[in-house]
Structures are given as structure tokens and as C-alpha cells.
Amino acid sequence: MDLKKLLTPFTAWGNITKDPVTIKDPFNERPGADRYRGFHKNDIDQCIGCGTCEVICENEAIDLVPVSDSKDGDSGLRPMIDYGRCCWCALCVDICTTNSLSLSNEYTWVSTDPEDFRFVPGVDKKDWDNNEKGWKKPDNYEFYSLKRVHMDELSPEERSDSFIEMMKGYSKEQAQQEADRCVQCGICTATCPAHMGIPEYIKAIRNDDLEEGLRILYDTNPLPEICGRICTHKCETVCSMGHKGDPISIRWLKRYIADQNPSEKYKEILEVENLQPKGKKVAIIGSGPSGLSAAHYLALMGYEVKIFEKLEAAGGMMRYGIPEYRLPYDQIDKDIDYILSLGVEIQYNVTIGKDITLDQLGKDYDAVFSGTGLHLGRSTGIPGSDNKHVYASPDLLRWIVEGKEFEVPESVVVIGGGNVAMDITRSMARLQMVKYGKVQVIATALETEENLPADLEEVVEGREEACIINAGWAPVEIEIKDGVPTGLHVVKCNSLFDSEGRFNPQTDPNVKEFWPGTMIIESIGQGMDLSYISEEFKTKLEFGPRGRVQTDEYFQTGVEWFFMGGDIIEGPDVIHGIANGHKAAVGIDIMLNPEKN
């Protein structure tokens, strides 16, 4: 026998000189060891109701239970625990995408009634909730990667005088380990503008069927070319598992979905066969992304749809507002040539309001949607900005696409921080790079750089393709010599809101700068054209605040055939777009057949 297995029991006699563990009243003290798995304990204010918890437990002991407070990206639930199923293995605690949930080391409990026994913690006090011991997640211990799969990209130097996307696209095991984080949580579905399918979309990118993921895409959102590249995705800011790494790339999932899929199998795919024509004609104003949602839905439903359009080319500011290594043209056009086989017909070189009038488009259809959007530049109105070198972004940015030829000067400043700022920015910064090999373009914003509005990553690669952007600046003057401008006069600005929260800002006179360029643009916001609407016609419509016409639920206006949607009622973002252009849509079908309602 091994001397070592002779000599282990003797081991036992090393205690004799210890003391012992007496527990004088067993009944009312047995506290548990430290890392004991007790009672359930919940951080209410971490807490998001994800219902990952709910979906781990095999005994189905957690349901998830509506309580009265909650915030956003917030299901409005928590957990109930029954302590009847309850095994207190504790892998709720250990998937919980917010550590809010715990176990006390608590687990003596008597009562006579067994619904004592079933609670939700957190909300329904008990005596351990401040009791510190317990099961916790052990540090660095995740079933799920916190880190967010990386998209390959162009360099800046590849990049930096090149329209070419730079964002490549996920592989497909990319993309299958980038959905394998998804906990299927749902709140961002209920975040998202449209509502679209999001977990069900991801589900189906890691079952490797991206017919099924398309199908779910186009239930809610007909663009996903486009909004799988340009969407805001106020979803990601809600993923449950944002709160404690990066939250899933959603976006770039939907992209890959569309990415994948061959628009000429759309048809097969979507199942869109033998449409029923009602017999009723609707007019659409506009081919931005609530016009062509709006005509994808209609199409759909059967009615006859004719999109008019004043530019050449349907996408509106998607196109002509976005520049090209963000939203390559021909992924617009994929999106929209689906729509146009079901039917739908866009007039191009049209203006309402000139070449027909609104009240005409009334009576030759039955219903009008106008989702015209903001291509209307603001400017700031310090002295100098209606120099004719003064420009506005969304005209530069409309000449870039057309192909329009302007003069592409060694220095520019342009006033604003904003997505649509950094796009100008980083447009022209191209421009130069192609003339001059050099870019010398400055950005200013009165924003601080954490407040700045643009995205961050619009901020970073804007930087990288070496464009200054300065934080916290707030325009005073455009210096004009001999009719051309020669710079931009700064001041510091110390505040943006006053203390009720009014657009108020506030500047130091006595920290200035000047930062030369002999072309300014302005990108400080963008505005409405209702030219289109007479006089006449806006007596019998409801303006609200911003001189928005007011629409109801389903975005139709007090004429009632005359529906509005997309940035001009609401966003501005392609997916509030998207949304409006759905909800206006069934609106019409509703107004069509009074019995649907």
C-alpha cells in the first residue's frame, strides 16, 4: 500500500487541539458558510428585466412580473423567484447580463403560507437584502464574450482620398460568433423605432438560415441594405449586454443578412406572389425612406402606387445626403429595384407644387403620402455667413453626388458636430486629398468633445483621415476679404443650456481663435421645404412646435386623404423614416376600407 494512503486518516488527529464549532441554539442560529447559496437578492436600479434568468432556469422557477417603476432600455419586469421549483443553482446569477441578481447566504425560512414562498426580489422587501454574503458571479466569469466581433475596414491611408466603402462586412464566422452573444433579451426590439424582429433575425443568423432572417427583416423594414449600413441603431444602446461590455453589433448583423441574400431570389424568399389589386391608386411624395416604405407596404397590399420624385434618383438624402463610403449607391439601388418590382412607378424630375399641384394629386388618387425630408441647409446668421462662399452641407453633399463641379479650395472650416457635419468634413477632407494630396479641413462644434452629437466613430475616423475637429467653440464672424472669405472668428463657449434647460449658450470673448479657410460650410441642422403646400391648402393643416403639421397615430393629417411621415413629422434617422412610411400605409388601407377599422 502506498505510504501516503496509510498515513491520510492519522491526518484527522492535527484538529485535537482546535476548538470546536458550537452552535448553542440551533434552531434560530445557522448562519450559512459565506459563498452559501441562499434566498435570491436583486439590485432593482441594475435590474433591466432582460428575462435571461427566466429562460436559463430548467425547474421554471423565475417568472418574469410587470412592476410599476422603470426606465428606458427597461422590460418594465423582474423576476419572481418559487421557492417550490427553486434548486439554487444559481445560473440565473451567473448569466445575469447586469450582475444586479445575487443569493444572500440566508436560508432558513418559516412560514405556514406557501405563497410566502414565491416573491420578487428587490421589489418585495426581506430581512436579507442588505445581507452582503452570498453567491455572487465570480470575477471574469461569463457565458457569453463581452467583446464585440471587430468589422475589417479600410485603412485610412486606403481610404482617405477614396469614395470606396470602408466598412467590409462580416465573414460568415464572424458574424455566427458575433450572434452567439445575443442573450435574446428583446428590449431592443421594443427601443427600435420600427419593432423590428431583432432576436428572432440574430436566431436565425446562428442557425445558418439567412432566407428565414430576410423574410424577418422585411416584415418591418424594406431597406435593410441601407439600414444595415447608415441605421442610427438606438437598439445597440440598449443591448443588455452593453452593461457590461460592448453591446451586440446589430446593425452590422442586418447587413450581413441582406448582404447575403441575392436580391434577384427576392421574390422566392419573401414569398410575393399573386398580388390583389384593390383598385385604388396612392400618390407618394418623395423617395427617401418613408416614401419608399410607405410604397413597399401599399404595393403589398395591393394598391396601385406612384412615387414623384424631384431629383433623378430615388433614395433622397440617403442618397444625396450620405456620402458613398458610408452607403455605396449601388446597395440603395438593390433595395429599391425590389420595391419597384412589386409595381410601385417613381416619376423622376417632378416637383409638387410646380409641375402638379398637391390639391391635383388629391383628386387623381385616392390617398397622398409626403415624406419629403430636411434638404434644406440652416445657417448660423453671424455676420459674413450670406457671403455666396458660404455654403450649406446638404447642397455640397447633393453636388458631390451629381457629380456637380465646384471649386475644391486648400482650406475649409465647417460650422457644426453632427453626423451630417462629419460627413461634409470627411467628404471634402477626400476631395482636397485627391487635388492637393493634403487635407486641411477644420470642424468646430459649441458641443463639448463628450457631447459632441455625431457618433464617435464618425469623430474617429474623421480624425484619422486627418480632419481637425474642435469641441466647444461657438461661431462669432466669418472674416470676408475682397468678397471671399478668409477664416472663421471663434470664441470659447463655456455652456449650451441654461439652468431650465433652454438652449442658452454661453461664451468667454476673451478666448478666441481664427481658423483660416476660403471656403465655409455650415452644417448646423437641416430644415423642411413645404413650398410645395399653398397657402390655401396649409389653412386646412395643424402646425405644432418647429412648424411641424401635425398628424395623428397613423401620420394623416386633418385633409383626410393627405398623409405625412419621415423627418418632416419625425427624426431625423432612416429607421423613424422607415416606420412612418409602415404606420402611414396601414393608416391608408384603414381610410380605404372603413371596415378594417
Given for the second form:
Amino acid sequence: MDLKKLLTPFTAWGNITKDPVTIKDPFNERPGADRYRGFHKNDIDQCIGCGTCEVICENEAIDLVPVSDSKDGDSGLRPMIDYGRCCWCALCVDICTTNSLSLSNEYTWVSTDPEDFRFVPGVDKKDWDNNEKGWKKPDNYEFYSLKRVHMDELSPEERSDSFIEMMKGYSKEQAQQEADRCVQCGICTATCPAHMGIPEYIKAIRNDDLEEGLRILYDTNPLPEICGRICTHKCETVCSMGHKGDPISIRWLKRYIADQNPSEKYKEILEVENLQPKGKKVAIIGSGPSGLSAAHYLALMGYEVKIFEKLEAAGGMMRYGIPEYRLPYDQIDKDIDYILSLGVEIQYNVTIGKDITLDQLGKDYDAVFSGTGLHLGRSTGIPGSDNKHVYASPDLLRWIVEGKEFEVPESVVVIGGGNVAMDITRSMARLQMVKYGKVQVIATALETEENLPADLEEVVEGREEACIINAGWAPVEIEIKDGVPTGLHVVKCNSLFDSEGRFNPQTDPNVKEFWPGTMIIESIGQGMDLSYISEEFKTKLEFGPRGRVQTDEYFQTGVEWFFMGGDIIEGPDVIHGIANGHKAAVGIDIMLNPEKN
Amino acid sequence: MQKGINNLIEKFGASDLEVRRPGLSFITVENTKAVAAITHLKDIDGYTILSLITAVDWIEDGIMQLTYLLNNPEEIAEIGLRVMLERKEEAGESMETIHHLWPNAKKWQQELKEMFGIDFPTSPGLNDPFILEGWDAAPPYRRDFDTNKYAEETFFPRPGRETHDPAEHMKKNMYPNNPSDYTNKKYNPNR
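Next up, the form predicted in complex with the partner chain, please; the one we just looked at was the form predicted on its own.
Zooming out: every chain and molecule, the one shown earlier first.
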């Protein structure tokens, strides 16, 4: 017997007085390391239920379950984790678009019910919800680019004396790179008034299948060249990517699809070469976005459609209200010509109520849709606003399109801070640049800089073009000398709404300025002109707040055959008009074919 | 520590030295010289402890990287010796065993065989199950292992599980009568 082997086991007794290297479990707590990946935590107020965590989970451990109502920018769903499948890899945390999801460093939890190991973090309260330690996405990497792909544009010097389109459009590489940032959550679709298939057409760009992209666009929007340029892109305001970085350039991607498909191939791509006539006729008043949209979908469903247009070209405010540098006429024509190619007819220079009565249209057609828009400029009513050198922005914008000659003065003041105000401000700046080689336009808005109603890019680009945009000033009086304005007196506007949210500007008369200008342009909103509807006809309609005609879900009025939509009912913007027109087309089909619906 | 590094460079042609911090450096050596270099580090330069052997699958570069972390308790220094193997499509990269230097190396090598599919011929018990009992799929730490596919094929869904697509859920709750559903059905039912 080897004595060493015999004694070796007893050497362990030598450690009896030393501290143990093992832990006295289960009597002591065993906290995870600071960045240990334990049970999930979710800040449910920050989470928008985009489902990106579910998509990336390699183990299908995550389900999205409803916990609250859906609303713009929030599906109302939240991730439920099945810990029978979770492998604690934390990909769900790292991909999270809002940074709401994290892992605590708690990894021990005992329950006798296996169903307890399937719960909604943040909703089903757990002991570790306030545990600060655990895994959070490190700041030094992202699964996707937070910066949107820049679209090339004309420099301020190149565009300041020109109405050439300033945004140059995406190349294929740029579009695919931008499309690659989209996580396909579809949160945007609910907010788009037309509920466009946004993730689907972005996917088509990724797949370089632009014909499929065009088909998806036309499912919900027959004016993609136009909307691809000037849509108010409400979708982008709720884009899940916008929580940590720039939202996806949804509008520019739409434009890319439309730009890349040649108009001569549209009918073949969109499979509309054999539309079946229904033998019924619909009249449409106005060729703006709602009228064109209604015409398009009615034509698809086989209706004979005729549009009655007051002016000599189609497009409504898209042509006569939006400057060419934002929306070139050939792009308007591309969208409209395709709709006309479906058999839609337009009669120009005809005024309903004067050349043909509404009642007559009702007799001659099976249904009538009216989308006559907001063309009347509103006035501030301040002293001096009745001077003949004080203009309404819709009139001037239309004159520019029509080529009508008018005096372009050296100094102009625009009252208003919305997009239309920016349009006329920047248009007048261009005309001044051409005529005088310099710009002197001041736009003045009641709202503060942060609350200007115009899109930020409009304000930024306007300033790049040497326009002065002064926020937070209330117009008081237009000073007139020898029958001509010399400028606008303004006072500081401190707040716009009272404590109950009513429009009630509070001004400080002691802080005042004078903006010099021999032309004053009022651009504080537009009103509707319903003079084409006779007083007798109006008695059959129901009017709501602000004189708007009341319609049902399908934009049908109190007169069965008469539908109304667009800016006179909802909006104002192009995409609401498109959505209204589409829904009215459905309403007309349901009304005319009750037996089939 | 510098002596060990210098020896690796001069005697074994090691390259790509990366000094992570004082007392921890990484360096790359050719696979045919790796075991000799490790032996030298252990027997001559005082790196007597094998801390771990691990692997990284650089699938895009066609490389399977082995890292031997060796510890010198006298100098309180560690060297991570990297060996780049040519990655194979269907696993089976091969490397000489070092279990004759440290008997416990056989367990690291057994794990690497199971999780990455790297072969260490003559390493004892190499093909015995390490933690994946009854595993018949590809080694799961290889980057081309489709975890999701494996989970779908192997595990049954827990009863009562139901998920919701965000866009569909919002449509159902916020705008159930989308006109495009109607018009598509009317004029183009095939879409």
C-alpha cells in the first residue's frame, strides 16, 4: 500500500478553516452579473407593438398579444414571451425599434405552474421590473442604419431663380439602401389616410420588382407620381424607425417606383386592358385628387365616367396650388393621362351651377361625385386688407400656373405659416430673383417657430432661398399710402390657444414690428365655394360645423345619388382626397348594385 | 510576457499581434505550427495553464477560427493564440489535438466537435455527447445552422399560443372596410 495514496484524501481537512470557494446556495442570493441576460423587461409606454422582436426571434418564443386599443403609431399589441422556448440571446432587445425592450439580470424564478413562464413583460408585473441591471442594447452598433438615404437636390443657388423640380429622385442603389432600413412592421399603413400597402411596396423595391410595386401603389392610390412628391406623408410621422433615427423616406420610395415605370407600360402592368363596361354613368365635379381617384376606381369597376372641370387643365389644387418646383406638370400629366386612358372623359371650362345645374347632372347620370376643393382665400380682415394690392394666395398661385401677368414687386409680405404660405413665399422669391436678382419676401406666422404648421423642410428650404420667415407675430394693420401698401404692422404673439384649447391668440402690443412690402399676400387658410349647389338643393343636405356637408362612411350625402369628398369634407390634403374618392367609388357601386352587395 | 510573444514571432512566424491590455495579447499562428507553438509556450515560456479553447465561425470569410487562451501564472499574463482553419461547407475542419499537453483539453475539444463540428483526431472521447444528448442535426454553433427551422421541426407549439400581425390587427380595429379590398375583388379578383 502506497502511504501517499492512503493519506491524500485527508489533505482536504487542511481546508477546513479556510473560506469556501463555493456559494451556500440556496440560502444566499446569487445575483447575475451586471449585464447578465435574464428575464425580459418592457417599457410598455415606449413600446409600439411593431413586432420586430417577434420576427427576429429564432426560437419563435414571442407572440404579439393585444393589451390596449390600436391607435396611430401603436398597434396596441405587446410581446408575450414563452420561456419554454426563449434562449436568452437578446436579439429581440438589440433589434427593438424603440429601445423599450431589455433583459433584467434576474434568472431565477420558481413556479409550479408551467403557464407562469409565458407572460407579457411590463404588463404582467414581475419582481425584476425595476431591476436596473441586465442587458440593454449597447450604443455602439445597430442592426439598421438610423440615417435615411439623402436625396440629391438642386442647391439654393441653382433653384432660386427657377421653377425646375428641386428634388432629383433616388437612384436604384439609393432606393434599395433606403428600403433596406424598413423593418416591415406596417404601423404606417393605419395612419396613411389611403391605407397604402407601404411595407409591401418597399419590399418590392428591395426585390427590384417595380412592376409589382406599381400594382401595390394603384391598389390604393392612382396618383403615385404626385403623392410621391408632395404627399403630407403622415405615414412617416409614425414610422417605427423614427423612434431612434430618421423615419423611412416612404414618400420618396413611392416616387421611385412611379418614376421607374414608363407610362406606356402602365396598362399592361396594372392588368386593366379588358375592363368590363357596366352600362352605368357617373358624373364627377372637379378634377382634383378626390375626383380623379373616384374616376379611376369607378372606371376599373366598369362605369362610364365624365369629369366636369371649371378650369382649362385637370388636377385642381395639385396643378393650380402647388408650385412646379415641387410638382412638375409632366408628372401630374403622367398620372392623369393614365386615368384618362381607362376611358374617363374630361370636359374642361364648364362650371356646374352655371353651364349645367347639379339637378340636371343628377338626371343625366346614375350618380354624381363632387370634389370641388377649397379655392377661396380667407382674409384676416385687418385694416387695409381690402386694398387691391392685398392678394389671396390661391389666386396668385393659380395665376403663376396660368402664366397670367401681374406686377412682381421688390418687397412682399406673406401672412401665414402653413405649406401654402411657404409655396407662395418661395414662388414670389423666385419671381423676384428673375426680375431683380434679389429676394425680399417676409412670411409672418402667428405660431411659434416650433409650432409652425408648414413642413420643416419647407421652412428650411425657404430660408435657404433667402426668404425671411418670422414666427410668433400677429398681423395688426396693413399700412396704405397713396392707395398702395407700404408694409404690415405686427405685434408679438405669445400664445394661440386658451386653457380650454380654443383659438384665442394672446398678443403683446408693446412688442411690435413693421415688415415693409408693397404687396401683401394673405395665406391663412382656404374656404369652399358651394355656390354651384342651389339653395333648394341645399335644403336636402345636412350641414355640420364650419358649413361642411355631412356625409356617411361612403361620402354619400342626404341625396342618394350625390356624393361629396376631398378637401370640402376632410383634409385638406391630397391623400385624404384620394382616400375619399376611392371610398366614394365603392359607395356608388354599392348604391347602384344593391342586389350584389 | 514579451519573451513569449517574441518567441512566437521569431520561432513560429506568428503575426497580427493585438495587445488588448497589459497582460492580455492575441496573436495568430499557422495551424501546422500551432501545437509546436503551444508546446513551447507551455514548456519554455511558463504558460502552464490552458484557460479555454473556443471557436468563431467567420462564415463570410470562409474561416473557422480557434482561439487557445493560455495563462502564465508567474507573470500573470495571458496569450490568446489564434489559428485560422479553412472553413468547410459541411463541417469537419480538422486540427491536431493538444490533450497530451493538458488532459482537460479533451473536454474543450469534445465541446468544439459537438457545437462547431471541428475534428481533433485521437482526442479521447471526442464523439461522446457533451451537452447535446441525442443531437442529430448540424452543429448548432455554426453560423449556417437555421435555429428557427430546427425549432419548428423539433418542438411542438405550446397549446393556446396565438399571435397577431400588427398591420392586420390595426386594420381590423381601425379601418375594417378598406376600399381596396372591395375594388380589387370587383375588378381583379385574382389579385
